[in-house]
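The data below hold one chain only, encoded as structure tokens and taken in the form predicted on its own.
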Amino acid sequence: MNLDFVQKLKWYRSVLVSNKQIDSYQEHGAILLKGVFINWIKTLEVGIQKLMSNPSPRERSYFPEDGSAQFFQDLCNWDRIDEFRDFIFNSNISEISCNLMNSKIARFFHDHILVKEPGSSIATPWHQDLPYYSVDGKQNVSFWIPLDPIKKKICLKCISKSHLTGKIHRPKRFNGNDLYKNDNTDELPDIEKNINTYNILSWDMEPGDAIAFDFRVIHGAAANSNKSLRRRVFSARWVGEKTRFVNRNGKGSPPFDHLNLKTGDELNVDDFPIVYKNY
């Protein structure tokens, strides 16, 4: 191979992301890459538009009890919304992705799309993904990506190093209740009541920039207080080569109840696709 050649190769793989980014995403579970989505926002921002015109059945819209704005939310439509399927397939979005797990391979697991509108009071508690979803493992990346600017005090919230206490809490639904029965993983602490004794990563973000963080990151995100704004956001989650499927009986989210797949089995089916290889 031309030296040349390889020379703009690393060049252009630095400026994607650093070894010094893939050093802190696994070292804090969360990091900011700025920037990296700015010719994307007009393609996400039709295929939002596209998906709350047209929701898919496992739309989840929650309407405060105060009568504020809603929050949208809609899961797995990266099959039916074209600018999504471009986005997912077409940015570098695989193989930032494949660099940040360490991973020989970016396999796509699935879009989620939220939408706070301009006052909505509905808050993200505290949580980790990982206890929600029907995989396991520590290769996997999530990407918060808004398309509207995100002032810091209603940035998705993530704390630092969460992801490394081998810890995996219980998770909850919106009101409260525990999603699975006879749930016996630890409660999480009161994460408020006790916030300053950690390390919060949280940031002013402009449309093109994301967040990139481990699905064992705890993390939250306050009410959209501001009144003139929307909070659009685009999430693509990704996972690597070691990841294995889990069933937890069709109660995750999303469920994926519609598999054939069993604890430890590869993800090896359509509704999960190797976007990028590194070898």
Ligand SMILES: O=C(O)CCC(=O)C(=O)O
Contents of the next structure:
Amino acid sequence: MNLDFVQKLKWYRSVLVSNKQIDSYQEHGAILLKGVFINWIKTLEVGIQKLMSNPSPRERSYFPEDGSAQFFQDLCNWDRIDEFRDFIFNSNISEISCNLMNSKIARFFHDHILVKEPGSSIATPWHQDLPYYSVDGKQNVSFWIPLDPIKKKICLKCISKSHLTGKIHRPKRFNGNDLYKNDNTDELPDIEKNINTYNILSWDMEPGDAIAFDFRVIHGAAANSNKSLRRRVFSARWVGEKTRFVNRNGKGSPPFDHLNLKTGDELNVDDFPIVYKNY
Ligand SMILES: O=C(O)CCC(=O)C(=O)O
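If the one shown is the form predicted on its own, what is the structure of the form predicted together with the ligand?
Okay, now the whole complex, with that chain kicking things off.
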């Protein structure tokens, strides 16, 4: 193959994520991307180590009542953890986001770290992310990036096509408490009771792989039943040019309550930088 520089660049870009993968993302709301972040695992490991030894005021960890290990969570740390910022600005993640969202831009929304220590008995309940977020719009994507090998039984589980129902279900904290007061949205149906009626997407994963999923997709994850392996996950959330700020009349998660934005506004504030432009 004898390609000039521009052709090479186009070829390189087109293999980051194929049209088939983009179609599958739009259709199912979740896809597996193999090996896309393999060169960034060490960087993210260092970042997570730094974060856990100095968490932010937004840390929200859960300690199981049975005395098993913690489920550590923290959010929005890219501006103080160099390794996170490096990954967000210098890896291919912004370009992949842009392509998956069919957007002209990839705007970073936030990072979220989710570490289930070995044997932690805390399962992540079924939920959608959109009702927790101060944004609305179909152009969005989250990446679930494990830093440890993951067996399918403890992998993120996404319900295929659940982003297309048009329904937004009542958000709850992972301990079952309602997130917003006087929330009259519908409760999520009992997924476990009818589990065989859903097409559940989940995979065996290696460090470097990622699941890209839509903010509207119903998803959850089992406890970390593995007694010797940690389940460290770096999650990065992105929005496109048509996604807008929304005031959900309550403290969402993450709580962006310092922002002076109104429903319908573009997210033109430093918290949400545009990292990639496709024009
Ligand atoms: O990692 C988990 O246990 C859950 C992840 C999740 O709910 C999310 O990334 O939105």
